[in-house]
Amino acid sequence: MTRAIVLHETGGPENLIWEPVEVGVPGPGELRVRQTAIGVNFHDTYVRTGLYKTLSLPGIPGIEAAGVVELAGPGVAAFVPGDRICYVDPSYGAYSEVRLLPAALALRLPDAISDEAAASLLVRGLTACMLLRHTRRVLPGETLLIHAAAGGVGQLLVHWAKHLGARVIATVGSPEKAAIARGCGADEVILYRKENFVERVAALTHGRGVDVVYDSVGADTFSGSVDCLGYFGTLVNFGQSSGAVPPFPVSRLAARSNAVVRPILFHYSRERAARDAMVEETFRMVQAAVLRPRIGLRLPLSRAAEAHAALESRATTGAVILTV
């Protein structure tokens, strides 16, 4: 037997249950993993809460972890016990202290990289590449605007669009965040709470709006986010973290022939070998110090509820994981 967070209903985070578990032996393609590191996303809350019915029920949440191979089950050449791994399973299962894992989704975690950093940036690192790589595609001397700039995602992605030669006007909620986002390098920042950052954006560039928004938000930004466009701008909404994007009229983009996008990172990688080159360009990134893992809250997997609760709150900056 061992111990997992194990979700029977959706609910507030008290519905986090921690009790035993019991897990066999790895079949066919299968390795038994003992987990060192669990990375919480705001898909793990959106799972919780219902809002993503994802997960069948009563069922372990969690997308991504760190970990030691234990066992190796029959046909599974490419790894043996003791190898360090990582991964993101879009079926789940994460929140588990140990778990049987299909090998197919197992990556090899290079040793300039610990179980930490990587469960704090691996679906945030290949989020902030899809979005800036992928997605729309970014070029130097562009201009962005990317809000919660001092989150989890929003900080790999200032770091990175710097990198790329990208000006960046950052929104954060507090001057704390704004510290932050200016530290990842971020050109100009906007508090929200006491700017309106439509009109800071237009100041910014002159009313001619940026090339490309990031917009992790939702329902609190997106059609002010729509408003800073400049022509041909593309809305990148990847997040609801305020509530679901409401219908809007599609001839609002017509203004300046803009274009809106809501990708999801398990379709840009359900392929192998696009999922392979993204995580082969953001662990690149990490290991020349242009992505620079910081983790915001650390808990014990079995306060996994804890840490849904801070996430949701907007207290956190950086990643939030759960240690084993």
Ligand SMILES: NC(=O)c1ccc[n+]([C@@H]2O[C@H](COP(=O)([O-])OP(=O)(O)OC[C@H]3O[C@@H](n4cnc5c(N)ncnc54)[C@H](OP(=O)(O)O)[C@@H]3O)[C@@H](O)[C@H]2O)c1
Given for the second form:
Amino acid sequence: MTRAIVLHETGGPENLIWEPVEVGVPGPGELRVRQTAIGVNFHDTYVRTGLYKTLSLPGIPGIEAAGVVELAGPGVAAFVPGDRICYVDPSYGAYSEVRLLPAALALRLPDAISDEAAASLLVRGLTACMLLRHTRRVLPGETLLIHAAAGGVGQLLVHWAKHLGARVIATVGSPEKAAIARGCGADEVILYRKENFVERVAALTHGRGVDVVYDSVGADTFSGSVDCLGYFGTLVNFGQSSGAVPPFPVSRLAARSNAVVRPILFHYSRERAARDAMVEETFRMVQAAVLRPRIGLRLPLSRAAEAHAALESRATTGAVILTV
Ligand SMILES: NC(=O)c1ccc[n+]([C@@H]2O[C@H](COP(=O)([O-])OP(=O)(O)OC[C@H]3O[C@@H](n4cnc5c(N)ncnc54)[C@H](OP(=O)(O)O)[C@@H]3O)[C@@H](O)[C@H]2O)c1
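Switching forms now, from the form predicted alone to the form predicted together with this ligand, please provide the structure.
Below is the whole assembly, all chains and molecules, this chain first.
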């Protein structure tokens, strides 16, 4: 037996129940992993509320963690007990002390990256890699608008975009978050709960608009984000922290020959070679100190409900992790 957070019914954070669960021995191709640090992602809140119906209930949520291999099942040659690993599992099960994991998902953790750092940046770092290097390859000198720039993904996006030589205009929800975004390297910071970000972007770009908007906020910002695009600019909508984006007429994109894309990390990493290349590049950025993991909230796994409530109330900065 082990203990895990189980979701029996979708709903509020209080529906994340800490309870005993069984873990068997690993079958062919599986590992048993004793987990040490688990990443809490905004995705987990969409699953908990039922916005995403991708976890069959009752089920154990969570898509990423780091830990140590306890046992390797038949046919697993790549890992032995004691190996440090981390993973992203689109099929969930991460909110557990111990779990079985398909060995194909396990990634060997470099000595220089701690378990907590891995849990704080695997999904978020791979997302930044996808967004800046694949969805829309950012070039030196381009101007980007990055929303929620003090958040988990947001901070890593700013670090990496600056490393690529882009000019970064960031939006954030509070003066404290503005200081964090500046500390990550943002050139300009807009308090989008007080200021009209479309007008500010127009002023900061002398009416030209930006080359790319990275928008994870969704409902509240999407329309304004379209208005911030320059000629041939791309709106990358990769999340919906404020709610789903309402229907929108494609004809609006004709104003400046714009594009909108809606990328999903699980699609970009579904093939092993592509995933491994993104992991390699992301870990390289961490080891070169381009990406600097920042854990804003760390709670024991049993208190996952508090972690969700904090993330949803915009109270967090950087990554949220659960420890075992
Ligand atoms: N497409 C993909 O494959 C992919 C992968 C990973 C993450 N994501 C998305 O990336 C986004 C960031 O994820 P994260 O885990 O790093 O979270 P996060 O950015 O640390 O937290 C969300 C932030 O969004 C902002 N926000 C604006 N309106 C909000 C509202 N009504 N409710 C809550 N937050 C609001 C808040 O920042 P301010 O206070 O500064 O406004 C909040 O701190 C999420 O939307 C997530 O779904 C997408």
